[in-house]
Structure formats: C-alpha cells, structure tokens
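In the block that follows, a single chain appears as structure tokens, in the form predicted on its own.
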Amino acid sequence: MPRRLFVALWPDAKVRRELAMLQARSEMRAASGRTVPAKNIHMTLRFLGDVDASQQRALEARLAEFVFEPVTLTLDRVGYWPRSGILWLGLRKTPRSFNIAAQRLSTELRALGFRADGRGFKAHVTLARDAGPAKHFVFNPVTWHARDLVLAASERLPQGARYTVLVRSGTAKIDCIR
C-alpha cells in the first residue's frame, strides 16, 4: 500500500518550542485558521505523494548515500499566501549553502522518477492552516542549527494530520527510525 511521503527538515526540542511560542502569541491567533500542531512542524523540502514499498526502499537507499552539510537558518519573516490561506514563517536570506542542498537533493530525487511540482521551492515553515494574515507581528528571528533531512510520512487522520519521521539522513551514516 502507498505511503504519502515527504523529505524535510525536522527542527530540535528549542526550535519547536519557539515556533510553538509565536504561534501562541494574539497576533497570531487573530489571523484564526488551524495552528499546525508543534509535534507536526517542519520545513518540507519536497513533497513526493503516494510512494509505494519497492520506491520507498529506493528511496531509503539513495538517502543513506545523501550527505546533508548542517546549515543555520533564520526564520525572520512572517508571510501569508492567501490562495491557500497558509501563515507561514521564512527567511528573508536563504544561505547559498542551503539552496545548493536543496538542488542536490532534487537531483538524487528525479535520479528516482520523483518529478518536482513546477512551484518552485520557497523555504517556509507552515504555521497555521486556512487562517488570514497576521497583521503587525513583530518578533525576534529563530535561529534553527539544520543538522539533516529526514523523510517522513503523512497519514490523514480524522483529528488531522499525523508525520512519521521514516529515516533521518545527517553529515554522516543515516539512522533508520522504524
């Protein structure tokens, strides 16, 4: 059976705790909509849809040979793309570094078949869901140490979303969470 399956960064206790703190703020809550749950936020990289089992293990296999250069990331903006009505949290400067991963991993994805969306890849964490703009939101940058990628999944679950981090892929040998 196919697994709907993604590749992200997946922030540490701090950074989680942080963006949770924001998301609790009243300018925050004023743009209403549904706040991402703190155990589900995350940075996708890549969104790969239905994956079935044999893709899946290549998948895992090509990931393990992937080496991810830790990188620091700001997240010192606050947007809002009203088609789909998604809050988010970017960064105003992307290192080159970063972008460069990010190609590097796109790469290694259409190596397996895996085509990208034709969106582009704008870095963002989403941080609520159908909600408006939040006007007048001032707030200090988050500083996120991204030491690897990992790929998850994603079940639709009555009560919303449920990810499962699948494999962490680091600067070293990949660690296999099953």
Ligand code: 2AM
The other form holds:
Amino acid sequence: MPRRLFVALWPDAKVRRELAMLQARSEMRAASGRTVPAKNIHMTLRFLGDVDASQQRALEARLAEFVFEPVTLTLDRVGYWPRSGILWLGLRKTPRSFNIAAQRLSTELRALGFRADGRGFKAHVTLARDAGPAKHFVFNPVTWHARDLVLAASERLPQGARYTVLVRSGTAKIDCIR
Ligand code: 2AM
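Now show me the form predicted together with this ligand, since the one above was the form predicted on its own.
Up next: the whole complex, starting with the chain shown before.
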C-alpha cells in the first residue's frame, strides 16, 4: 500500500511548547479553526504524496545520508492563506543557508524522480486549519535551532492526522572512518 510521505523539519519539545503557547493566544483562538495539536507541528519542506514501498526505501536511504546543517530560524510573522484557510507562522527573513539546504534537498529528490510542483517553497509552520485571519498582535518571536530533517508518513484518521517519523537525515551508519 502506498503511503503519503513528506519531508519536514521536526521541532524539539521546547519549540513545540512555545508554538503551543502562541496557538493559545486569544488573538489566535479568535481566528477559530482546527488548531494543529502540538505533537503534530512541523515545517513541511516537500510534500511527496503517495509513495510506494520501493520508492520509500530509496527515499529513506537518501535522507539518511543527507547532511542537514543545523540552522536557526526566527519565526516572527503570523500569516493567513484565505483559499486554504491556513493560519501559519513564518519568517520575515529566511537564512541563506536554509534556502541552500532546501535546494540541495530538491536536487536529491529530483534524482529519485520527485519533481517540485512549481509553486515554490514558502517556509511556514501551520498553526491552524479551516481558520480565519488572526487580528494583528505583538508576540515574542520563536527561535528554533532546527536540526532534525525527517521523512514522515501522514495518515488521515477520523480523529485527525497522525504523523510517523520514518527516518532522520544524517543517520546513515558510517561503518568505516578513514
Ligand atoms: P502544511 O502544513 O503546509 O499544510 C503532511 O500532510 C503535510 O504535508 C501537511 O502538514 C501539509 O503541510 C503538507 N501537505 C499536505 N497535502 C499537501 C498538498 N496536497 N500539497 C502540498 N502540501 C501538502
């Protein structure tokens, strides 16, 4: 059975807590919608869609070898996409090294036959779905020392999405160090 896969940055517990605090702000709650549970929060780098078992194995092997240099992301901007009803947190300024890493990832994925959808990458963390726009408010930016790039599977269950991390980047075993 094919699985719905995506590549994402996975926050640590501290960042998840801070993002949950932001979601709990009255200005955010007033935008209603379905708040993404803290355990599910991530930054999608590439949605891959349905992937069969052999493609999944190839992806896992590539991702395990992929070296993602940690990057500090300053999440300082709340945004809203009316068409999709997504309330998100993003960056005013994307570090150059992060854009370069995203491009390298894209090259790796292309080599495996996964082409970008052409819409371009908009770095964001979805905080709520089926939401309305949030009123303007002042908040402390969330500083995220991102280091976990993962391949994850998504299952749509009646109780909501369930995400499973399949592999983290840079985890390939080095059998022999010269
Ligand atoms: P989002 O936070 O930007 O909405 C796993 O399903 C993740 O992949 C979701 O969190 C979503 O990221 C992204 N995703 C799901 N379906 C998608 C689609 N059809 N196109 C692009 N990204 C999608």
